[in-house]
Each structure stands twice: as structure tokens, then as C-alpha cells.
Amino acid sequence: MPAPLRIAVIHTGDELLLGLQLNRHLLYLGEQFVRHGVQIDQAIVVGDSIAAITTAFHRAWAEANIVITTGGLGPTLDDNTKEAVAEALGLSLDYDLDIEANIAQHLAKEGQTLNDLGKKQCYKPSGFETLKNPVGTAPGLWFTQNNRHLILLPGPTQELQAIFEDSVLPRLKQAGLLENKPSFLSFKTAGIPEVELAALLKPLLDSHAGLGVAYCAHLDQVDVRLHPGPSNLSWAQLEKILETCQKALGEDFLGVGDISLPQNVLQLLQGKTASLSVAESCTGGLLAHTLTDIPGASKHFAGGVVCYNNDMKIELLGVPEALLLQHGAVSAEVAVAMAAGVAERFSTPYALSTTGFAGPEGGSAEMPVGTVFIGYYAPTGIWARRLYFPQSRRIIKERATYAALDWIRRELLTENPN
């Protein structure tokens, strides 16, 4: 029986350790490998020093079949990955004229020339193969020794992803190290807390001895992963278990795989050949941003209005001034008027609105910071809901956005259950 494939990733960069930049590379690489039936076993973040990178590399190279490094291939003084790896492997750094020509050609397209500092990118450890960088300068590098593979990738996100998809994935597939199916089945839920979700699914999942189950909670969403574990369940059996979970969850079931809440809303609108508009106060455009992050959103998202102060609510949405004076901007009445106003101005059959106290100041004893009203406009009527999120300003805005999307999602499902 062949030994299990072990994958280690070393992320280099002081900016990661200082909290100046998010480590999006791990998210990307983890997702890519899972899609192809394998998982990353370990990931470590180290600083830019040669000593730190060398120490991390020695450990990973001794334990893993595939080692990937991210960052540290550029032209500046803190780009030390090649130097550290060459030192660890006892290899020399050789100047590569082909790399120089490729970099010079890329820079020429942008009206630039390769200077002495940039030539640092033209060195590679002896015996390493070059992986073409189609969108940047520093190439990726590949090294194989005793059936172990070392892959060096640059730090810029666009460059790393282009090299990985164009060069790394095909080579790993050709070597028979990847599969044609994911390593697990996953589905997403919305609007049900993790503890309630686990309690609901427990009797369904406990009946399958050895089934691997994992939960991952996000804002008002929970992901569930199902994998064979020691049970040796087939892929078809996992799919049957997923179907059982879907039936038990009803409207709390969002979808399979990578489906997102805004993506699901847009798909439901597509099924009705309908469009949506939004009016935002406390969410400050986040609701519209979340929808427009989905490619093709313009087919079913008409647009939105951010009316943060009362004058704009009156001028842009036609909210009656008397309504604002009588009930206040944070009220069910104003949420309803905002939703109706934006639906009228954008000529959409559906609309959402948000108004609330995002804090840290404002609010009252009756309506403390975190109080949010959401308005929902549909061909069948118009309503408002009061919600309370006693959290930070950022989280209040995010939860209000997801609550609004989840409300219209459930209403659209009710209108068209098929």
C-alpha cells in the first residue's frame, strides 16, 4: 500500500507575522488541493530571514512529499526564499539567461527595463526547473528529489495563482498525485446556529459509524464537511447522506460546495426572471458590494442607494419627512419606506433596505447599538423586521447584510419551492 501523500506549505513574509496582510495563499491552495482529492497536512508562516526559512524548510522537506513555498522570490533585500532553499539543499545559485529574457520581455510591454536590482530574480538554485510566470516577473521554480517535489511560488496573489493553475496542477496530475474528485463533500447552511445544526444532524450522522464530520461556522452561516474517515463509505453513499441532511434542514439548507448566500439569491431571482434593488443606511453599501462581487450580478441586481443621512432618505428615496420625525430613521416604518422607495426608483419587483445603529455611539435604552431594521419589498407585499446584533460596528454591518439576503432567499424559496 503506497504511503499517504503529505503536503507542507511554507508562507514567508514579515508582513504576515505582523498582521499587516492576510494569508490568502493558504485559503487558495487549501481549496485547490481539496478539489483534487488531497489536503494540506501542515502550513507554517515564517519571517523573511534566511535562518527562519531554512529551519522551516528542513522540517517540511524531511516530512512531506510535496513542499510549497510562497513569497520571497522578488527583487528586494527581504526576498530570501531561493537563497534559503539553496543553502538548505547545498546547491549553488546560478544566473539564468532565459529567465532574464522573459523578465525583460515582460517589462518591455509595460515600458520598463530590467535593472541591476531586478536581476536578482534571474538566479535559481542549481537543478531547479523554471515555471513560467504569465502575469509577472519572478518565475516559479520546481525541484524533484527522491520522489519528493519542491515548488517555489512568488508572493503576489495573481502571479501565484496563475503559475499554480497553469503549471503546478497539470504536473501534479500527470504525476498521478491528484484525483478527479474532491477529498470530501460539503454543504452550506444559513440562518441556523452551529449548535442547533449539530443537534439536528446528530441522529442522522451518528447512524453511519466512522463517518467523518466537521463544522465550520461563519457569520450566520455554517459549513458542514462529510468525508469517509475510517468508515470507507463510497462517494455515492456520501451523496445519499448529504441528500438526507438537505431534506432535514429544509430552508436552512443553502447549497452544495462553494455556493454563497448572495450567489444563491441571484440564482433564485434568475429562476423568477426578476431583479432586486437595495437601499442602505447602516450597511453603507456593503449589501450592494456583496451582491456585485458575484460575476453576472447585473442581470438580476439593478442597483442601490446609500442614503446615510435623513436628507438623502427624503431626496433620493422619497421617505416622508414626517415619518422620520415621528418614528426616527431607525424604525420599521422607515425601513419599509426605504424599500418601497428604491423599488419604485429602480423599477424592480424586489427590494431590500437596512437602517440601524452600527455604533459605537448612538442608540438608546429601547433601541441599543446593534439594533437593525430590514425592509423587504415584494410583489405580494412589504414588511420590516427588527434584529439585534450586540457586536462590533463591522460585525453589525456584516450580519445585517447577511440577514437581509437570507430573508429574501427564504421568501423566494417559498414563492417557488422547486
Second form
Number of protein chains: 2
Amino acid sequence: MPAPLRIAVIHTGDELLLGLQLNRHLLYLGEQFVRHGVQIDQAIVVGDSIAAITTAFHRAWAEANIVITTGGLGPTLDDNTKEAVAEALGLSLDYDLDIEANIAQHLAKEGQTLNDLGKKQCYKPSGFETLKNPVGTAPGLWFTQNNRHLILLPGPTQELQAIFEDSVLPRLKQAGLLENKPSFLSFKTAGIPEVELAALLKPLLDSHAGLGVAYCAHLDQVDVRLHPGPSNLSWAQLEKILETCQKALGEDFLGVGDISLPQNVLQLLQGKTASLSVAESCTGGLLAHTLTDIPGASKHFAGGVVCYNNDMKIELLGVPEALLLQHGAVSAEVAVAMAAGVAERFSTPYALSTTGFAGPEGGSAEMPVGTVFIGYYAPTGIWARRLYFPQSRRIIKERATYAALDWIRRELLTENPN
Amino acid sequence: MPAPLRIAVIHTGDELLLGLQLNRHLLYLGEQFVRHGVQIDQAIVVGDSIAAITTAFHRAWAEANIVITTGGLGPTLDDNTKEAVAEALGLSLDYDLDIEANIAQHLAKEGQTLNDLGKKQCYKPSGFETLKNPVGTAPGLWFTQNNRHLILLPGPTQELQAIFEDSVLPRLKQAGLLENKPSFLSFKTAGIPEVELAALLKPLLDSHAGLGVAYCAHLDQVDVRLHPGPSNLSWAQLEKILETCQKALGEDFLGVGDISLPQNVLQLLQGKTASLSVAESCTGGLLAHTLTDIPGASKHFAGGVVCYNNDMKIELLGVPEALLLQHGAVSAEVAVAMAAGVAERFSTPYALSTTGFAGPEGGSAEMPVGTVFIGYYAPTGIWARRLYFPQSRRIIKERATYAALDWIRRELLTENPN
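Having seen the form predicted on its own, I'd like the form predicted in complex with a further copy of the same chain now, please.
First the chain shown before, then all remaining chains and molecules of the complex.
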């Protein structure tokens, strides 16, 4: 492998610079490379103009061993990546009959034919190889020169990912450019702030000279990465260090790798062959959505009710009207009644509930926007807890969802086995 | 204003390159600039190392009039932006007592004190001005040299956005670097593929010489941007062109600017002073979540039920057991019964329902994973429709949610006024 391996990615597309689209390709490619022990060195985001792409390409091609471009291979006038790259490398763009045949075949499946606009996608710079696009029209393209590799990928997410996994990864492996293990070992924590976490782990980690440690904080979760570092610790050593961290962290340890909180909750429920239902007010469906994003969720998530108004809380969840009148809909009492009500309705041993002021309107001096009560129902009892997230509507929904899931996670972890 | 104005953004953070975090800052900054008539020219994503930041900074500073960095102003060892910039500009890093006082004041509110680690945030390159951070510790920093501006922003989203809006925008306006109108006029369409849309609009748009047109396709939605272009069309002319497009598109026209589909649905319901409820199976809460993300949703969205299993469909939604036995849970009949049931439960004149196979398991030869039925209930009747999205679980949920919302949007648009 050429040392050091340097990977540069050029993302093209005006929409990425005009605040119209998130760059999900960088997240995807970064994750793919890290899984194979290598890392992206730099990413450059430019618009659709040939000049901008050409400048970015010249730099990347001079500095990196692997250059990947995303976008700009489609049929419209602002698709310019092939044109820019061919110009920069001094190559002609040739019409390719094999590409034409593949595109025509793909379109036929959808009952369409190749029109003049679409023919733009049949050109490729001379000397480039074609990477088959199994789910769309524009193929990926591959070019090697002086041990450097240039890979052109189309912009639609599904097409980019299919070509990357079907063609790019196998070729990079064959060229000996990837490792057999990930770049680092990582674990997730929950409910402990970054500074406290770092202080807690410092004595455990400092004793391993040369170990690389990095923290990444999200809303209420901090991820920790352990890199082999300059002293090149073995994978087994990293795993041993991780074990020590897990012991020290106790309940604050969420899991190894990219396990998510809802995944973890569903696994813990599976361990008890138990199921969960949810009653949502201020989270408005996000709690159910977060759980149902996990494949197989239906085995341990029975469902839920989203109800904003009091009548529905009374009718659908059996919340006593007297409670609503006496304590208000945003109260510990109502959170408890909602959790108990939905557990009964769905016949689940466990339930979660949320009620609060997500804003921007509503709330009061004693209970400003951001005040949330979450309720937890289990075979052993019912509880409610008051939280405060002085933030935007969306963040309040996310943090309340996270807090509810983290609560049941901790309870399921420590509960006596049934 | 220096012509041409060139804006470069440098995003720092290993997590952006390691597949651990989406770069939401570029989306935000791009949108902010476009609203003020200017555009980001280029964005560069680098890791945390001083060397990588310094190289990226040298290039950007040589080419752009405005350089913005995001991230790397925090207290930990991998926060290196100030260090890299000071080195590149040959400036010293000085301890600043005003910054210290501001940070201490902020921490006191949360019952914390400034520790040695936190003091790293009190240093600033000499000659830099401080931009107050109203929601966190690390301040933003501003430096001007030869009519070029360098702006350092902290990585946490809330802090970056607060400083940008409180301090950066006002200063850029004062310096005459922003316009009074957005860069372009845009509108959204729904339910029409990009190639058909482009073909439909071509004769309308080609007659305006020099008009800039760009398309951006999402899952089932295409956005169209109209730029003043080289012939510098006036805003009024752009608005007139947009009107022509709207007429030609009919129902496929969703709205002007960044209005979203759920926003549009809630507005149409408001126009009828009517409300909506939802019964979700395969979308698992995403439909409710999408609606409740809109501020004020509770006025026209009553709530919903997420139910995966048949018992709950029978008990909570009153779906007849015979229907489930005869047609199965994934059927037009059950979609209709779910929509009618939830409308009755929540006493809403309108309702939507979803039932389908989101995968990865389930489905059959006749109804593979991706088969979804959506139901629509209105004062004028009940209908169901069969759709097929041969994609991943998450995309199936999103497209089914989108299809349901687009259905009610079209019906509300064309329904007789009540």
C-alpha cells in the first residue's frame, strides 16, 4: 500500500452550497472507509461549474492516491463532472455503446426508452472503465494512473451506494488498499456529560502510552473512539481497554460500535420477551417512529397513541378527567396516567409516555416551553419525571424521546430478572 | 462590495470524515447566505490536525473575501482552529480576561465553575474581535485584513447559529456585503418526475433569455430555482415567470420558497377550519412526527394511533375482525377501515392511514416488501390506494408518509369549499 494512503472526496452540486441539501454522501463514504481501516483525508464541496470542479480536481489529484467524485454524471446541463475531469486530464469524451445498451436495458424494465437527453450519460472519458449501476442509469467510472485511482460516482444515494459496494470496495481490496479491521474501536455512552466522562476515563486510558482517544458529543450521548495510535496497540488490547471502560461506566455504558439507543432498548425487551407501548403528547410520534425504524421492532413494540387534546387522553388512554382539571395536561400525574393507560390498552408490561410544552407557543412562568414530563410504566410500578430542555421545538422532541428511551434502558438493565 | 464576492467555509472535525456526523453547518450557512443574495463558493472539510487546518486556511484566505471556520474552538486537545489560524497569520495567542469573565458568568448560571481545561477557551489570536456566545462558552472570533474577513465559529449547532444570527449577519450587512433579496426564487413541485417537469416547463422558460434555471430532485419532490442569470432579470420578472409555471403545473405545484408538504397540508386544513387524525401501521409514527414538527400543528392535527398488531386495529380503531381475516392486515379494505376508525375515534373530518410491509422481513410473492396501502377519509367519502416502494425500511416509511400527505393535499385543493 502506498504510504501514506490519502483519500480525497470531491462533492459536486450547487444544492450542497445553497442550503438545499445535506451532504449524506460524506457520512456514508467516511463510514465505509473507516470499516476497512482507512480514513478520508479531506472533502471538498463545489458547485456544478466546470471551472470549480476542474480546480478542485487538479488539487486533489496532485495530493491524494484515491480521488472520489460524487454527483454530476446525470443527463442535465448542470451535470459536468465527466467533462471537467476529461478536460483536466486531457482526455476525449467518447460515446460508449456498452453503456448505451445497459441504460436502455434498465429503462426498458421501467417501460421507458433512452431519449436524446439521456444519451449524455453514454459518454465516458477515454481510458476510463465502467462500473455497472445496478439501480439506475449513469454508471460509475474508474481510472488508474501512476498508482493513483480516480472514481466517479453518480449523485443519487441508492446508485452511489450500490456501485460503491458492488464495484469500488472489491477493487480497492484487490489492489491491497484496504485493511481487514476497522480504523478504531468505539463505544457509546448515555447520560454523562463529556467533561465528566473524560475525567472518569482519564486514569484508565492514560496508562496506555500511545493509545489514541477521541470523544464525539451528541445531544445527550457521547461516543468514545479508541485508536491503535502511534504505539500500534493490537485489536485485542483495544478490546481489553474497552472492557475496563465499560466496567467503570456501569449503566452509563450504552454499547459497543454503532448500536443505537432504540436498538438497545428493543434488545433488552427481547431478553425479557416483553413488549412496550407508548403514549405521546409533546413528542408527537417521534418516540414511536424512532423505535419502528429498527428492523424487527414489531416483535417488541406493540404501538402507541399520539394525543394532543384532553378529550383523547380521557377517551383513548383512560386518563381521569379530574387529574387533567386538577393538575393540567402537562404534569407528573397525567404522565403517569398516560403510561398506565396505554399499557392497559395495548396489554404491554412496559410503557412510556411524554407530555410537555414543545413550543414555540404555550407554557407558563412555572412551566416554560421546554418543560416535559415523561412517564414510565413497568410490572414493578409507575413513575414520572420532570425535565427541562430550553431549546427549539425539534430539539425538545428529540431530547424528550431520548430521555424516555434512556430511562427504560436503565430500568431494564437493573431490574431483577423475571 | 468587492466583486466577485467569494465565500469559503472550512469545516473542522475528524467526526465529519469518519462517518460519525453529518455536516449540518454547511446546510445552515448555505441557506443563510442565499437568503441574503450571496452564495458559498466552496466548502472544505478537514480533520482536527493543525497541519490540515493550516493548509486549508492558507488556500481559502488567498482566494476568498469571506472565510468562515466551524468547530475546533472547544476546551479539549483536539480543538485546534485558533492555534492553526494564529500560526498561519503569524499572530500570538493571548489570554483574554473579558472572555474569561463571560465564560465564568455563563457557567455560573448552570452551577459550574471554570476549570483549567476550560481556560483554553479564553485565548484569542491578537487583533481578533470577540463575538459573544449567548448560549455556550467558546465565543466566536472575527478578524479583518485587507478587506477580507475571517470568522471563527464554534461547532455546537446552537452556539454557531446564535452567534451567526446575533453577530455575523449584522456585521456583514453593515459592511455592505449582503443583498436585500435572496439569490433566487424557488418553488416546489410534488408527484411529477424531473424529466417530465423539465419538458413541461421548457417552452415557458426558454423564452426568457438569460434566465437561470436549476432542478433539485428529492424522493418524490422536485424543487425548481429561478436565478436572475446573466441578463439580470428583476425580482418582479422572476415572480411573473413563477406564476406562469404555477398555472402550467396545476396540482403538481406545491408552493413557493421553502414551504414543506406537512406545512402546506396544515395550512389547507386551517383554510377549512378542519382537523386530521392518522392511523399508522407501516409508517410507525413517522406520519404523526412529520406533522407535529410544524409549530402550531396541534390546532389542526388531533393525533393518531400507531398499531402493528391486529388486536389493536380491532380494539382501538374498530377494524372488523372479519376484514382482517378475509383480506389480511395489508389490504385496501383494512386501510379504509383504519382511516374511518381513527376519524371516528378522534372526531376529525379527515383522516389518513398506512398499512404495508416495510421490511426487511415479511411480505409475499403477490405483496413483496415495499407494498403499502394508504387510506384517505374525508366528509365526501373513503378511499384506499396501493403503492409499491421497492426500497429500504426507512425509505419505505418516508415515501409512504409523503404519499399520504400528498394525497390529502391534492384532495383539499380540489374539494368543493365547504
